[in-house]
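Given as structure tokens, the chain that follows is alone and in the form predicted on its own.
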Amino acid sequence: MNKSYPHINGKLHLTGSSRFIADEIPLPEMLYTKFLFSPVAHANIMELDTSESITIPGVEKVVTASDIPGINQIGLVIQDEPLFPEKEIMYMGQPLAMVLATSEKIAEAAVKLIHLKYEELPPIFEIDEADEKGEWYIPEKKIECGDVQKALSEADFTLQGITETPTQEHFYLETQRCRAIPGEDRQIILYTATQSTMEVQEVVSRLLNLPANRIIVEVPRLGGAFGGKERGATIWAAMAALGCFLTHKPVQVLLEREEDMRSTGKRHPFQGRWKVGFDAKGKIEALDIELLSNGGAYADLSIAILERAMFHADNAYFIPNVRIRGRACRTNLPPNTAFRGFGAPQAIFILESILDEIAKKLELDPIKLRQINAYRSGDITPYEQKVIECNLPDILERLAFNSNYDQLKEEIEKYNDEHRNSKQGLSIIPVKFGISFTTTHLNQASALLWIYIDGTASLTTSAVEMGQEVSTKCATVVSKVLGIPLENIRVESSNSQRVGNASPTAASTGTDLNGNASRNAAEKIRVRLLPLAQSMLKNQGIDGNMEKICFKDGTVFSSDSPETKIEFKDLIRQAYLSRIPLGANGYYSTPGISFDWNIGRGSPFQYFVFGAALAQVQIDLLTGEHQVLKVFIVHETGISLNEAIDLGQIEGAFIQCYGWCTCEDLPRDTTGHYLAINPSTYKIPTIRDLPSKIQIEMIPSGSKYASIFGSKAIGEPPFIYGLTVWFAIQNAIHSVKPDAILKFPATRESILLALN
């Protein structure tokens, strides 16, 4: 199964022939949109006058909250977010009105003629102020095990502190966009860049007061998402749908890069307030931690993100006495939203900072400290899920072997002794990452599979393709079950009519859920074909047992007589003539998961992914520049469905987290305005930031609890490995100034400030 088959979309991307939403040909009477964005972060709307803007030739309509025919509400988990605010502005960049015109230039001119009068209100931007004022979406959540206070009071050593992580911009190459096209009988077809067709359909249905079956959501593919189009795309799809509904004309919403970065939510900033107790050997006995997140103006996915952060507050370590409290805070920033890792990277960074403090206090080797505290099979998490098939100690040993750890440490110490203006550092971080949606009901998926008369197949799943190649993996599953070549399987676009009620493609569950649904559909067809295959083989003198019939390499045969084969396409043609159904719906729901927040207990995850990483860096003490010299990663994949795809996901996740840790600085001014809103000011990693050496070892494992054909999720867990770079930079700084405080991200300025 782990052969590196070419990506289904690879040739299309390479030749520039893959189609994205904005590549479609403009339609007759197409209307283009521009928005009046709020110039302030918090205010009462006194007047919104659109009368002058509507007089410009080419302007079809100017849309505000008063034009919404249904319920002005796009919130789902908590219904607190209007499409357009009616009375109160909640964040800078919030859309207040939408101009529909025959060109973007005309729409842009019309926006400038909308007159807004407002009464500015005091904004809240920081976690501390929001928490002090009790600005939470819901009351505090808690997970607790053991006796934390007693364990802290009896511990040999205690430390306490506050650790913070900042925001991060998704910076998907394809900005937010949607095309809405009117159909017959009040239908609206939405070609939209979303990770969640069901959410768009549900929200637009409510907004327009139309039945859900009138809202058709089509997603050809996404040009990147990383969580930013799970909920973040809904508002723009709703805008396009509303404009289409009101004008009965095609409408296009397409944000420019600066519009996108100014108005959309980011990764949640987090603050961890903690106290830890440990013994002289470094064994952690107790952890009391408060996790507070900055959710922005509306709830969005902040509750679920906080929950996952709480589930990962222990990272890879067994701690017998734990209290984890979580509060998601409302502020006057754009609603922060899903981002690769979904709260886990923030919580893990906080805990790894605590581990580094313990190592410094006891002068312990970082890898030995982590080995002492690492989970073993049979250990219980703070929320009482048993950690099974855990190979973390072995992974840490393997990492030490691959990196020649002891020698590497000596080389770094020698380098630092011999060099005055540059220093080196290293860091190790393991990970235990839970896989499943923590919102239990989302763990379901469907698939629709058709086998055509020539033996080729068409597969539609709940999954949205966004570069992670879930399409290739689902096709691989069908290929294995039916024994047909991968090139004979076409994976169709996501569509709410072909596969309805689709959970978001998120939480690293895309292949787990949709691969299993695809398998279910393929196995239904295979079962139907078996009696016919047996009959056709019998006609050729093979009187074989049905259980021995094999589907492989586009043929069907009995394992007793593999030399006598039937072509799969001939079997399918005969099946059609015999009136055997050649289409099937597949369905899958993840078994054995549940959680009760009333008691803070349950099993929210189907399984865990384990791994560890080491990074060696070098910093220039005069300029603050750094270079990543070596990266070693050991990652457990289960039985990989496609090693090339998994390798790409590990590399990409590492680099994306590395960017968050080092260069992706997103400052704001005192009014709540993000100052880095284009590629010239917001710096993501480039090819010159790649490590000089990166060695990735993917460890297969025959996990009983893994997902489709023994594979494990790959999208989010490797993101954690990028944190090693930040801690390695800090380690290099501490070789010069042991008590230096390095801000996150570790930009050149942050490094120089820490040194000075």
The other form holds:
Amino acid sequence: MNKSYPHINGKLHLTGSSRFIADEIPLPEMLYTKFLFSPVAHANIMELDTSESITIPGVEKVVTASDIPGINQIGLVIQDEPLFPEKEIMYMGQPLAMVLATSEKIAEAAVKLIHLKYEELPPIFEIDEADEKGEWYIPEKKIECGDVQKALSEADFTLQGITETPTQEHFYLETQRCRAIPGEDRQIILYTATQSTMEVQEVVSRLLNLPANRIIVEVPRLGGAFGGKERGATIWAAMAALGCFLTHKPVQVLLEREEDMRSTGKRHPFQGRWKVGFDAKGKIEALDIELLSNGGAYADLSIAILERAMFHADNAYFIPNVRIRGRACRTNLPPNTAFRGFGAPQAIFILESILDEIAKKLELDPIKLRQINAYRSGDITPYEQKVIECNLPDILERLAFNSNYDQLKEEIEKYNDEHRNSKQGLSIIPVKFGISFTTTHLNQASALLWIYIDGTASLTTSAVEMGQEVSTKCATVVSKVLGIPLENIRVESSNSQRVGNASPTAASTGTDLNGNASRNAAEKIRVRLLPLAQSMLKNQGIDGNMEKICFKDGTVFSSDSPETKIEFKDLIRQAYLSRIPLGANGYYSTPGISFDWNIGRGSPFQYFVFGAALAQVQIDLLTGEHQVLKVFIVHETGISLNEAIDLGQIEGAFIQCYGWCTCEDLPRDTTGHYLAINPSTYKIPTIRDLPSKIQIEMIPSGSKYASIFGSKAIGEPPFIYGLTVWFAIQNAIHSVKPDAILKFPATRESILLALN
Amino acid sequence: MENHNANDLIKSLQRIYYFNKITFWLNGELITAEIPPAQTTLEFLHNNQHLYGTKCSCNEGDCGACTVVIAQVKEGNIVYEAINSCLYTAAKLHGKHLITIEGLGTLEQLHPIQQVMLENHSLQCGYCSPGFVMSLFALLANISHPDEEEILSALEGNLCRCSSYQSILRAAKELSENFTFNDIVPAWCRDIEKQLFSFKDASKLIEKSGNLFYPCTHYFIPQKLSELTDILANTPESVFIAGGTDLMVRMNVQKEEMPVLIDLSELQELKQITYTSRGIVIGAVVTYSDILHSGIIKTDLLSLYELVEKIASKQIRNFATLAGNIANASPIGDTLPLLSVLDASLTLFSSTGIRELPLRDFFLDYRKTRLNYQELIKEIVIPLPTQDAFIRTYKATKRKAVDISAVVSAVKIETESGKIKEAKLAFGGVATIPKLSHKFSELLIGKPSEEINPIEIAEIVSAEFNPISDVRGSKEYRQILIRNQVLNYLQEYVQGDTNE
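Return one more block: the form predicted in complex with the partner chain, after the form predicted on its own shown previously.
Let's see the whole complex now, leading with the same chain.
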């Protein structure tokens, strides 16, 4: 099972020869683009005068809303977002006009000669104000079970509060980009850095008033995305496509880092307003929670993100009486968008804050409190999905064992007693992460597989490769079904002509959906090859049953006599001569999922991923510095398709969340301007931020509901583990100042302000 | 020139430019290239050579995706240094060997670094991978078996947002254990080392014009101060550039124009670190890495050594200069508080002669200094502190490494016969210029250490300053930092004292 087959594109990447869009030779006659970005967050455009800018030699065209041939609309779920605003500017950094020129420098200079007059309107930036004014994209959503009011009034204890989570910048190393090239018959070929080829095709087709079959979307790979290119890439692809349509020349859109950070949406800030009821043992009886998100200027994916947040408002705990109400609020910030976890980390942070309050109130051990409340198999979620194959109690026990929990706690207490200016703290967080797009129809994928005459294979799937190694995993699946050595399988770029109507590669579902589609394609070919294989083996004296024929290591044999083999490539040549089709289209849709928002009931997830983490940190009370001393993670992977990939996903997700929790501070001024729009001010973790010690145990689940070959999704669930660091820091602070309020992220500043 | 109307812009398209015609080695091959003024090495690789393995992610030296390695002769030795190609002007490459990802390994024959990273699954999306490979190459080409600290120091300037750091570290440790620099430096690099020693050609300026559009028209690289004097006489409007790690950010990101740049980094007279009767003299184009490699500094100015280790990233330290940090006059320049408490002074050079100025008198206001028209810092003079002087510095940042401080401070306390003889404390990030605390000296001088009340002094010193809020920290936070840094220093000083 190729447990740790290396990154399928590893050699390409490590030699700098892998292809990334726009990191390549300019095309003849290619035009470069620069944008006029809005200098204000909310305003009416009074005048947008481009006449001076177009007189500059080298400027081909200056494009504004009036040049759009189709509908000036790039919204998809909710159609509320223009490519260029015609009247109302909705956020700072919103593109208002685009210069197309023969060089970047000329385009840059020409942008300064576009004259904008505007009339400022009062902007809204905060959730509270937007909510008060009813600025929601859609009305409130609700999930409810039991009788919350009654349970709260009868509970031994109740607590209430408001908990907030801040934004986070994706900081994919490869900025947003697209190259558009004119083709014959009004075709436009878009080399786009997107997670969603279908969305780009659909939006551009509407924008340019061209049939979808004229819009070809091609994605070699992405230099990181993390959700930021699920919808975030569409606007830039649309810009390039429009420029190409208007000039009939290749057009390149390539954002500089500051342009990208200023103008693109980020992780949704959330606010949880909650009331919780529990008994003296800490068993939670009731939770009434409102989840409000800051969605920015346009709806983007805010509704789906709110939904996932609502589905994870219970995190890993069974609560009999729950009311979850969610409202996504419109503000004058760049439209916030998907980011690893998709609302779940925000909701889980809020719930874990509530648990910490309960633990404090009852002076309970944090792991005990979590054990008391953890889901068990057979429990029902607030939206009435049955929780099955739940091994949370075992996982928590395992975590306590691995970390030597009781001793660790004692050591920390001892350390804190002995040190005046340095304190330690710890925290534990379990996770139950729902796998499937909560938008049910997106749970489908296709794969196109060709076996060529020499026995090598070419595989295209709906998935976009962005470092999660869906390519390596899908190739592993094909290799397993057809016995083709991995080095003979090429996983191709994503391309709308080879695989159309592709769902975004998101929600951790890439391998589940596309691995299954690849398997389906490979199995179709296998079935077609079997009779021929049988007859070829018969020619060699093996009279085998078809069910006993094995495809392995580039050979085909009967399990009865494994020594007598035929070469896979000989089988393929013979199949071609025998006119057996060697290409297949695979398809997969996730079975058994549905949800009805009218009643707030259903089973939106195919399965859950379970796990838990513990972090021990040390803080310096004078400097506010912290060090993560130890991290223990127990994570259920199912039967991993590739342990090295899954380990990398867990380690990477942990650090990415750690950054959100500690150093990725993104302040904003009163005019709506993000102040940290480059890496000199916005600090993501470096190699120095690794924990001193991290131990990760991946446990197989033997799940019947797990996906391709028993594996489980890995992209997002481990992100939650990083939250332990924030809570451990808070725990350390509380050891000296029990009522201290720690802001998120826990920067040195937050820590010192909490202490003083 | 800023182009606020179309006519200005059209006129500037007809400007005359002077390209630098330079000769250097690129991945083992000697090439001659005409470099547009102030073009960066990264732009050169992309636009001129169509080599795209070196990636651009931030264009301001903060992510390391564009890391390349330069081999050159320094102090009679060949050194391999990783640099951020987005900030390193290509004209500086003259006579050096530029090694990029395209030079190391092929798909058929991976370089050992690439092979070990592949085996350790040290990559995800791959966008940062070439930069990591090059940083590791520079590390392992210079030293065999680096320890963990040396590995972290070499890699802290490379961001990986997929956060594959754990597996990169695993690979780095394996490389450190199993390979020596002889396995790492390919034969074709060794071949060129000899030629680097004997290289003597001079670079030239070539006139170009006609529909060109660059933010700079001249990029001079004088070799001697006398040559510099001649250039200054003929170019009234010019800006000096040493490493360029700040100035090139202004050009790349803030899009500032610098019509005439004079690169000082080849001035032979300014490359040395020497002992003199006045103290240690550091030439203006000595880089941070040169400081770290200097036996003089490590032995006699350990405080400076330890501070410089914490400044920026390896790639930046390899061409940024101490004098640049001073001339740049940022209120949070990392070295300025330390140099202030060490009583450093500056030797300033202009065509009319040289003059001396104490460093603390050098700063006038936010990014304003006493440098006159066409005057530059020639060298920094640091008197040797007494053997047992208590000297400490502290940087308060958001992130552990490669970060600009919210507050940076330095302290020097000298004790004589049980009493404090001299006490100096300076801060950056609390005012428009680096500031000395007057109260600190007042309260400490003449006192025996047992009479010091650290908390009381910390409160008084904190009240002496009135910092502002900005992206790096609030006023309130800075106020706490001032207090706590003083407290930290004094507690350590008092304890150290009583321990003796």
